[in-house]
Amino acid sequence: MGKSNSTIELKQVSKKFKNSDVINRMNLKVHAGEFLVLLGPSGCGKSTTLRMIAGLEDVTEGSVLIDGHDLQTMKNDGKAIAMVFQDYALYPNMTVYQNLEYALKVHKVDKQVRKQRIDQVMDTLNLADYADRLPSQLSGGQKQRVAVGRGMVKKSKIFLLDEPLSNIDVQLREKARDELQKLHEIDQQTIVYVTHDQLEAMALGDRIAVMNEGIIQMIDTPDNIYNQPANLFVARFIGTPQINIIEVVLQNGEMYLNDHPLLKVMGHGELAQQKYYLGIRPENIKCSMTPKGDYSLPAKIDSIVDYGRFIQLSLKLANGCLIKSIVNSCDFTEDDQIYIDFVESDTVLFDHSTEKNLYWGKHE
């Protein structure tokens, strides 16, 4: 894709602080021009990974390669990588314009080109009216936009962003997200973006790396991460409302919840007759007032919440387990006895001991 982007590779990278492992033998390849999102709960090692790619943290073991060259031995003049920090890191004695211009001046970018780039970015991020203000005169969201803008004007091959939109209010966050995507389409920079917000990750990433406790649990497209999560952790971390996970038993070609058959198991003779976890997204549960057949499961409506876009039902099963269903419209009321049905291809089956996806209902 030309010279506007770089590849990033982490090979068997570990990072220890004192005696605790923050990152554990991580392997990661970011393609040239890719928008990769690192997603996971607080403390999972996302920001540490980003800082190691930026060269701000040394690796304890392994190597970080930029375009195949070891970062440790590279002369990093700051041109190749731009980074946006969560805490802004703005120069307090410089105006918004000067903050945006500083790195371009240092790298001796032509004055006319500097102005053109800065004007474009300020326009994109709604900062034109604040060009002469100092950071102390800005709100948290405005400071964050200046920090993002400073990364954008550099047009570096690699753009690293650490929770860059966390302090921006919701309306502007969506606009900033759209602008980042547009910028990526135009400049084709290699972007690594850290967030704990799964909706942001799903909206932005070409691929998402879901992390937990210093380990990448799964790296794939948003579609695959949502529909075929590699394990229970990924399944539960992605999706709002959360995926329903129920404990089932396979017996004589049927999946049972307690003593009630849920599904006829078709063509999976290799599955042992034992316990499994069955996952089903709330939108895939079929609800009706009357049973559709032997596999319809009775449930009682515990609560109904209307979100406008959809209606969420909380359903209580005979074993006391609560599950969520999403419907577009409903004639049900609280305490109604209804029936729910599952379709095998809409479910995900997890091994009971390893909690890994067995890929049983996968569409080929």
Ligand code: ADP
Second form
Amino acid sequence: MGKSNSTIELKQVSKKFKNSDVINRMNLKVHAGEFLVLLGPSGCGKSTTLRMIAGLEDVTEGSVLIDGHDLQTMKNDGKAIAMVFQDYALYPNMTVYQNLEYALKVHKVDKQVRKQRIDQVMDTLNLADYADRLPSQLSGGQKQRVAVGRGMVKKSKIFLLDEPLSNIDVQLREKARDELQKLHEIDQQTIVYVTHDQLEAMALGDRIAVMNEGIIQMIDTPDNIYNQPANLFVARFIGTPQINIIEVVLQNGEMYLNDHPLLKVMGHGELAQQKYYLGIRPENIKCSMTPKGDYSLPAKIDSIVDYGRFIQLSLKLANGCLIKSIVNSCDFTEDDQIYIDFVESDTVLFDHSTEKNLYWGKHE
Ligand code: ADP
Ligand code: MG
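Beyond the form predicted on its own, can we have the form predicted together with ligand ADP?
Shown next: the complete complex, the earlier chain at its head.
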């Protein structure tokens, strides 16, 4: 595009409200033209982070840099940043059309261009029929679409969105997501998109920053976040059904679950003989009617749920532990005794005390 886009950097940013620490020495770099998703459970500090980037909330410590300049000393003319608020924040006395037009008028965007942009966004977000309504005459989902549209028409260098699609019906949400992505491909805006929805994060983000309790746990591509989660929190937060985490012990080159060996550990002489957490995604568990070898672990089928696209098995291990497996098809029935196998390269190993990924298996 050859259009210059903005970088965002948070350096050692902390935020306190009264005495509670909401954000804790956060470091975050958003590249020019990147689509970054901030993902985390409710209350972890996502909105606060976004509001600090927008300059709507002061930092308690540290700095926010836009294109390398400290936000606090910058004169922000409002053109550089567009933000979609979690609570919509529409102008109550303006129609949908006027809401969409307002910022463009303020920034003296040519009338022709204004109309063109607004018409396109109204079309994209199915708002054309509501152009003359006031916000009070709209449903929650419709209001939210106006809020998203108001951000879209600005075509600012930085676009911040706070859970913008949470109240929109599923079908329209997918469409809005696609449109947002298309728009990003064309305009290459630098986007920070807040959500608590992991699927949305995986679908949209060039990179995802997973947050918990005011701390970024991991920033990486969706692929790495899913396959090599940095710690137990990230592992458990991403993926449905959840990753299986079992406590294992390394003894004489074999990984044990209680007194049953699960895996032969190849070339990991540096791993101490101690307890670990072994993570395995449900789709990576191999199930069979007969044992494949000494490492096959007996399990009983506790329940079978057919989701149409896949079948979810709950498996009860000898120690009473329940684990989940996903298969495309199976001949099993409830209470069947089956055997499961683990492949080292499909597993993630976590330190027992720090809960951090030890990067064994397929990681180089
Ligand atoms: P999220 O968007 O991830 O759900 P928020 O950033 O809205 O989280 O909030 C993070 C924490 O900060 C919450 O515990 C919230 O109650 C608190 N908080 C947010 N804004 C304020 C405020 N203005 N005054 C006091 N506490 C606040
Ligand atoms: Mg929020």
